[in-house]
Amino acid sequence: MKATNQKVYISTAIDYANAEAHLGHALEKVQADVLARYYRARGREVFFLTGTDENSLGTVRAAKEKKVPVRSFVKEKSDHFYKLREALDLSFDDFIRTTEKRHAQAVQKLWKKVKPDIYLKKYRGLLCSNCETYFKKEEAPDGCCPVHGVKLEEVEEENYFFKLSRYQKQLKKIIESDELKIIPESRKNEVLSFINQGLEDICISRSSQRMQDWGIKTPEDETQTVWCWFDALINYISALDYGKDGQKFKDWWVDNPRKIHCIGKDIIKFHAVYWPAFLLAAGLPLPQVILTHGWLTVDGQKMSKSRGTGVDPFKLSRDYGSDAVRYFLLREIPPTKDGDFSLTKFKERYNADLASGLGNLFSRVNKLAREMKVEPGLAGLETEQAIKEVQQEYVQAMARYDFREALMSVWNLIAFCDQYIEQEEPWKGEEGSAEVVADLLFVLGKIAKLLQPFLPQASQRMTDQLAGKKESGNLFPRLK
């Protein structure tokens, strides 16, 4: 593939440190992972943040439940998130955390450039303090936030507004235009439909008092504490030293057309519209494209540790490694829409797929290879007529960002390969037996290459075996 300079910047939703992570996360980290590695294969150089959004009431009052402070609990809380790299073989570049001081600088600068479009007033209006969103009577009918289920708090204060009606020509044009892209259509029809029934000014400050001195402070004003989405969605240009005027921010943001963000559905309109809108007031360039993936559900319900159908993704990686838990996260859950979790599909999706498809293919052909002491070679016309044709149907997967998709037609490959062991019997040892498996050996080098934004660990062992570095095993051991 033709190497190129271009950069690209791909960042995560920030995840509340309130509570500990579950397979839920997993699902974002790894789809956002997949495409710092498929662009890094590519030649671009890319930058990979995520992090921990630790400015919430929600988490305030988590801390004081547990009688900690607040400091020591998001800095446990943010470890715990952190360690996601290793349970799913993350290769993230930075990881923000909205209580450090680059992160702070960079609110208050954005603020400052805002300032123009806020302005102070009362408001009375019904709180969720878990996403500190603000909702109308007729969201929530039954008076309990649509997203988490928790009863509204009813909030009357005087705090600071920005002026979001003034830009919903403006928003409806770039969404409309694809300027700004949002995947799904599904999800800019949805964004649309928001902005159609009319923008209206939103608040971005709380009560100091109310958020018990926690937070970051809204500039010449120690009243009033930073509305924790104005401060959170911050986090892709703090990273980038937006605070200071770095030339990372230059770099990566500036002069960098090709920003990706990767969020889950319910926080959509913060992203499409009011990042956006913050942006726009600050002339600042915005994103190229948010991917928007559903939720990982347990029995059709949205997966939370606080309804208890959470699923660890620390032990399911222990207990059956990075790979499956990734592989399952790909190819079963549709990457814009939700998808069931139960151990029983992981289980039937591993063997299946791992074990008795791209695991037994391996260790088949690199039996022939070690019996017939056969060397990978250059590929038959047919066999290299099948290779161009999937990697042709993987590129244009990934353009689309369907990681399944891409998937499937690494696995047509292994079907492929299966096939023409069946109908040339190289284990026979007749004629043209050993070039057969050079043949094979050379399309599980393909195999490899094309897995490694997937699987890097298994595409690794591959790799190696296929060199002759060391033996990798049993690639991935049939559960029972």
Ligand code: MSP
The other form holds:
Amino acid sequence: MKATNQKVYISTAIDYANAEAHLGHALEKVQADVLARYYRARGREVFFLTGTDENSLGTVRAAKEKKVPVRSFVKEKSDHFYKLREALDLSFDDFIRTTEKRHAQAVQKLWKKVKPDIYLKKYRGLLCSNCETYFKKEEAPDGCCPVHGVKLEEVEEENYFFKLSRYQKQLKKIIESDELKIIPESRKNEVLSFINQGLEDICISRSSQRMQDWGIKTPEDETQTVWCWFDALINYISALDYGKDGQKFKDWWVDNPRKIHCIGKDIIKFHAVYWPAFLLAAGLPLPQVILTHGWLTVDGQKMSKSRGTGVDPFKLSRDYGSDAVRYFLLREIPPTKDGDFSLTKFKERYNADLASGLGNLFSRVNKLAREMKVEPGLAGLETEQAIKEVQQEYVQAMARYDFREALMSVWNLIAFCDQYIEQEEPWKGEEGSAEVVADLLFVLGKIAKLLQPFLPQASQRMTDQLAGKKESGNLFPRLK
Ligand code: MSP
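Following the display of the form predicted on its own, present the structure of the form predicted together with the ligand.
Expanding to the full complex; the earlier chain stays at the top.
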């Protein structure tokens, strides 16, 4: 195998730098982080990217509302999103801001590359100031954005258009054949049905005046600003120094087939239709996988700051620890469907699985080992079989990007250990008890390893204690 095949490039959507992060944003970052840690643990070279989307008109408006200069406003918001790194224990390798020079360079370069597919046209349409997307009357019968619910503005401008229609057939083929794999299947079907309705050319610039001079100007026409989605999607390659044809771009994008975009279902069209079309037009390779998660909801409604349902990931992590937040998002929320958050559910999940399940087993076995002065030994036949089965389930689940199933397989191993203890009653100190405890310590080591991508802190504490380095204390104290 060529060395380049060992690489995995993982990205998340870049968050709008116009409001505070909520737990919905955290879901995607945590999913991507698990993938990154999982592949690293398997010896793959990983590049994990996240960042902030700072060039939209929504950002300008938010800054004006706060009476803060736009540049300092986006800096403050971007710093805020960056801090999710610590709060959620994220291991990203780079954080791109779309106001960086390397990004503007890349955007202008890609624009020039796709120039044969760009033309100027007068246009009148209904525009959502939130997602900066034009909608047809049929798509918004109540005059409001179908995604954001905000009133659409009727706008007439002369703008640049991209010949998306040219790529309809090619996109259909690429997606049908899974050359560009959209996960889950239901989202793939949704994208195909969108393509089959017929792709129209899309507007990819806005008047610089309406943009209040914010954003990236089109290369040859200062009166026009690059549409924020054309701009934002390019972050996936601007961070690899596409703008100056850097080696990173060659290594991670051109020569590396394994490229995974983690995104939410609301932005699938941009990633599965527009982005590949821009890449095709520029003669560049496509991503391999678009892993699409659902929404984190509160009482069945999309969690969102503007609806007042945003749950603060920073506070949650301060109160319960980053592992607990990660665990809830990965175990309770189906990876590609919507899932509901409530503090009650959060605590129930924590107490049942982390405090009673994992934490209890770990302290119980360690206590026995201390009392009986047992060191980790080799696994007995039965435990070895149980470990093998779980490892298989786990790897298969991860190959399907099914984080929940992967965790469930680890909890099967925890249940196996609980049963094994009950059955063997090693506390009685009868013959063979020390071997049972040694076996259990060995399985705990395996559990720590399997959990590393999911619960990095607990995994480290377990590993340290098992190696006799540091007492871990109570891994997950019970919550009231
Ligand atoms: N800036 C664009 C993305 C550009 S990517 C080239 C954007 N930003 S966003 O801040 O609105 O959303 C960022 C990511 O968070 C998206 O993938 C979105 O789906 C996700 N989520 C935002 N709210 C969410 C929930 N309530 N639940 C789960 N994910 C959600 O879109």
